[in-house]
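Heads up, the chain below is alone and in the form predicted alone; it's given as structure tokens.
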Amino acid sequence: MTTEPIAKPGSARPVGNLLITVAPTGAETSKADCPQLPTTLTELVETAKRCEAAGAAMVHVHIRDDEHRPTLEPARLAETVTALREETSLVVQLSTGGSVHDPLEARLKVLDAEPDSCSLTMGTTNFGDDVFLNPWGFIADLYQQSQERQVVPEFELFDLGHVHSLHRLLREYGLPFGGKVHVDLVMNVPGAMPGTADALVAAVAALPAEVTSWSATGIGRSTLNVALAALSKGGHLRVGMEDVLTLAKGVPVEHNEQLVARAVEMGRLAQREPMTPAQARELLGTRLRD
């Protein structure tokens, strides 16, 4: 009897159960244009519960104010983390990107809310008509704070230059808290890398050896292309209304649960069952919580 070797990150073979992250809200879409977008705390918790039941193991969180505008207000962030922990078992990941208009100082304070995980974008990129600013000093400061506060970063890579920056960060500052390195390829943002299988293969091939898991996010029309390419390469998936608002041409998403359920179905076709939140914590190296 022979034992098959475990596939390494970036290989073409599946690597066990599938981590599905749901990104339910984002900072770009307005409530007026998309009334079903979960922007209140009540809506966000309801969404998280349904998405967990559908197969999600981590929630990537942006929050809104009382007028449904993106905000990084510290008390509201802390309240959101507490509510999600009380009502779900999901790994709670806060966005440190916020809106492209948020100042760097406010983004550094996101960790005060004590999430399990945070996003950490590895470089500046054009973002449609705007610029998503992530200078090296900010990246290094945020990373060192995440290490000190025992918050596991998810490195957001919008371009191949961001992959190069990740090599530098790990070389200069060592491994994250928990010792695992998880990245997310954010693809098809106007101004960043395209949402194609070729771009995904190039990015995965360039990842540092320290990377222990990776996922991919296809924005807009690239959602299915990126998801299928990621599954074929053994990666994980991020889905949600932050990234896409239609299930097909002319068919709007009514609830994030639909996108999670579709990811579960695609994963099962690839013979990968959805990961539980407990399994996700082990994969990512987050702190265990009561």
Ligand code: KMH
Second form
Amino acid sequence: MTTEPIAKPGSARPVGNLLITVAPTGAETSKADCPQLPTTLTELVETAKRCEAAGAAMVHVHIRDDEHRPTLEPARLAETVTALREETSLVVQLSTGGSVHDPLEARLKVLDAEPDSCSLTMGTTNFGDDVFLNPWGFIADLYQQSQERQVVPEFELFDLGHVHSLHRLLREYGLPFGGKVHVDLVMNVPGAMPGTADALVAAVAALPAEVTSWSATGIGRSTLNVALAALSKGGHLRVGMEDVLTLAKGVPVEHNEQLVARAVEMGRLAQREPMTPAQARELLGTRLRD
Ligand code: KMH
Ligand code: ZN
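Having seen the form predicted alone, the form predicted together with the ligand:
Full complex below, order starting with the chain above.
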């Protein structure tokens, strides 16, 4: 029997191994509401190690202070990057989105911690009852800083308008450090694009030609819809307790590892083996660090 190459399911972009990003903490859920949320450095490192062993290749990091509240404290961010590098091989991506309450100046300083990658949201969006602010000047500043500091951005697209803004950013400021363009569709945030297959198809169809890889995540109950649609279109997956806190109705996630294991399982059904961190570094074009 001959082995057929993996088909390209509905996508012009090549399909290969599956990048699984874990977003274990986020900035929205409180420790009081969800004690199993990893909020301390010890919990984060333990989570990252288990998620790497389960098949994740990148970790999207939000940190908390001693009271478990979201923080962008520079020394704590640097310490977190160091610890994750020492204890795992994961691509370390720091959130520059922070929480909706973080000032833009503090969000720009995240790059001082020298992560491999940073999130970079391509526009302002309603975010439940709040507003997640990303004015054009901030986007352009953060992007140019990422180029200078050799940090690979992951463009977070919450809406079709954000896709349009990415065209403008690449046109005006060129390619990211490393020459690759990786985006993540963040779907089903209340106030942004819905977590439907139709919306995902529309967003993917509108991506700039420069995009070399994309992933998707669906918030809350859209998580499986979005993951299955992303796999059907040849995309990658982001999973984690930042985005969803239940495995099924009434079944809480006890550890992020469960969400990574489920993503691995879905990927295998689609004949996509989880990507190693080394393969992810090649995909994303991250800087080689000592
Ligand atoms: N916490 C949200 C307001 C990012 O990490 O860049 C923003 C967010 C996106 O999570
Ligand atoms: Zn985030």
